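Presented as structure tokens, the chain that follows is alone, the form predicted on its own.
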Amino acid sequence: MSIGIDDISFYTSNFFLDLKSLADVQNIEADKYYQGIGQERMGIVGADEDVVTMAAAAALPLLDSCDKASIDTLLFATETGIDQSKAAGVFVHGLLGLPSRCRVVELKQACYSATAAVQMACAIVAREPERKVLVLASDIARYDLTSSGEATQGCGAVAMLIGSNPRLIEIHPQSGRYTEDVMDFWRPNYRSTALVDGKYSTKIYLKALKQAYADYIDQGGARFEQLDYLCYHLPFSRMAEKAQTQLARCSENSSDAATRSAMVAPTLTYNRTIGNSYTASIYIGLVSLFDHAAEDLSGKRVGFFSYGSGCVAEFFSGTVVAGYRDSLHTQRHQEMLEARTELTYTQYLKFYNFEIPADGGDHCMPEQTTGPFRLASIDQHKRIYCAR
């Protein structure tokens, strides 16, 4: 029996940045941005979203052609909790309505956890081969204004549904996996933005890679040679490349850069217009070569690496499933994508400086989402959310 990803679908924000604004403004070459580190647009959250209302409509499509009563469980990865206490993934069982017997999780590890419940996802589908576990990821990255970090901010959600002989990818059962206690990115439960050591969390995210695989190597995983594609998580496009250099370098690869390049270049697609998305960021790099790999992707075998500040990684890999096109969502993703607004550098501040009220009164929030969801209200601090 096979298991691994059915469906999938990703979603973003409604608004967007052209890091060439954010590049006018400091009176750099916007190229500092576009080529430097690989990233063209930031996707930005209006005031009446956030990971919920995002994970919510990137689960709809999932749901068209899937019995929600097969869904038993519902695992919620992210580093933009909402609350300390209530999973969000409760609020997303009740705007989906899901069925109430279900298990509700929410799941922690900077960028890394949506691997974390993709394995949890397999093992439980193992024991329940007819139940299927939808999994999402979904995160806003939040940075201090005019910090190294800024241009690479971003926001997207990510549904996965695991089942049994799934119609996409079957995740193999090999995987190799890393820790270490660093910190290269944190953000404390005082801060709204995210605090990080540019160069020595890509100096740790490098070696987690060599460790992960030399671990994947040692559990009788594919090398790699063998693999067609690689997904990586992706702080920024630019790190794609610095991964596929290590990567080559430590299996004792002498492919040219052009080879290592098309590995992943259309992994790559989404990542650099919406921005990082954390826990969803390497899913969305899945997503993405679905929907822009020029060849038939059947039988192919994708090499995956999840990466997470502090640190946790994995290396792992899958194969993917003949007629996986017919159950795609590209178009959708592409429309969402064409209708999304662009902001003047003068908005994206507004957008950026609005805080959600904290002082337990009854606030309706501004109407700014297009999208199927939104954050309504919040009154006596509890958080009311709705369709639109």
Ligand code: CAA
Given for the second form:
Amino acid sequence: MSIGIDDISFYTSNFFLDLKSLADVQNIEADKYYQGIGQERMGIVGADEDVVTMAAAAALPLLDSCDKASIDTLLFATETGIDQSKAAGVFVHGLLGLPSRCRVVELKQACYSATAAVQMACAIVAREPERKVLVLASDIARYDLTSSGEATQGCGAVAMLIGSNPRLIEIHPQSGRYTEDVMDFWRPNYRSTALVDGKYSTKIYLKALKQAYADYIDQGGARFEQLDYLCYHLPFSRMAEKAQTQLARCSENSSDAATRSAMVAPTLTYNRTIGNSYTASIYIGLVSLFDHAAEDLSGKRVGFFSYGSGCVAEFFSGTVVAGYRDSLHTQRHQEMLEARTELTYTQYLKFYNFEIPADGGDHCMPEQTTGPFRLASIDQHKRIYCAR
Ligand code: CAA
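Complement to the form predicted on its own: the form predicted together with the ligand:
The complete assembly is shown below, putting the previous chain first.
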């Protein structure tokens, strides 16, 4: 029996800022962002959107072809938790009308936790192959204005159904792991923006890649030269180029830069235009690969490198299933991105500076999102969601 991703879809806000607008205000060349970090736009959430509304929107199309009663567990991965106690997934469970016997829990480890969720989901399905696990990863990347991280903000959510005999990609059992207690990126409970030691974080990312890949090889994983494509955690798209160079070096692979670039290019398209989506980014990279690869991916081996600052990393792989194209949501993704509204820099600042009222009163949220779900109000500290 094979286990893996049976269905996958992503969602991002309907607002974005072009990084040229940011570069103009900063009086620098837009190419620092377009080429230097490989980002064109960043997704910006409206006041009535959060990780719950984005995750529920990402999951909605998956329910069209799945019996809700078969969903045994919902695992919600996020860095952008909305409550210290209640799992964000419980709100999504309600919005989607999932069965009451479905267990729900939230997982946290910076950008890594969606991969822990995928691996746990595979273990659950191995025990009960007729069940499905809904894995949601949803995040809003926020840094201080004028900080080095500002241009790498973004938002997005991905939803995956993990099941037996999957329609899209089988996950291989080998996985390499690496954990080290470091402070490269973190967000204390009292802050709404992340703190980051930018250059250090990229060095730690590459070190963790080397270590996790070495462990993956020790566990009997496929060598770099046996992989056809790589999906990396994408804090910004150019990170994939740095990672490819690192991996080729670790494996003494002699491939040239153009070949290495072709192995990741289709995974980057969505990230370039939505920005960092933390836990979701690696799997939005997989959606991007499915939606943009020129060739039929059936039988192709894909390597995955998941990285969460702090840090925990994992390297694993999978094989794309023949016939996967019949189960993609490509048109929906592309229409969603085409329908987005561009913000001016002044509008961006207004969105950025919006604060959730914390006084315990009854507050309606401004109606901004065009997505299927919205945060309607905050009443006496309770978040009230609704379908739009
Ligand atoms: N045209 C083309 N390229 C240009 C350019 C221009 N006009 N101007 C500059 N560049 C190039 C630079 O040469 C540089 O290239 P190299 O990386 O090849 O050296 C690149 O653009 C970036 O320029 P800087 O190094 O000057 O950029 P910076 O210091 O302002 O910021 C950063 C880079 C530190 C990564 C910053 O974006 C940041 O702090 N980001 C947030 C942290 C982050 O994303 N870390 C990634 C690893 S941690 C992780 O993965 C977890 C997570 O999600 C946060």
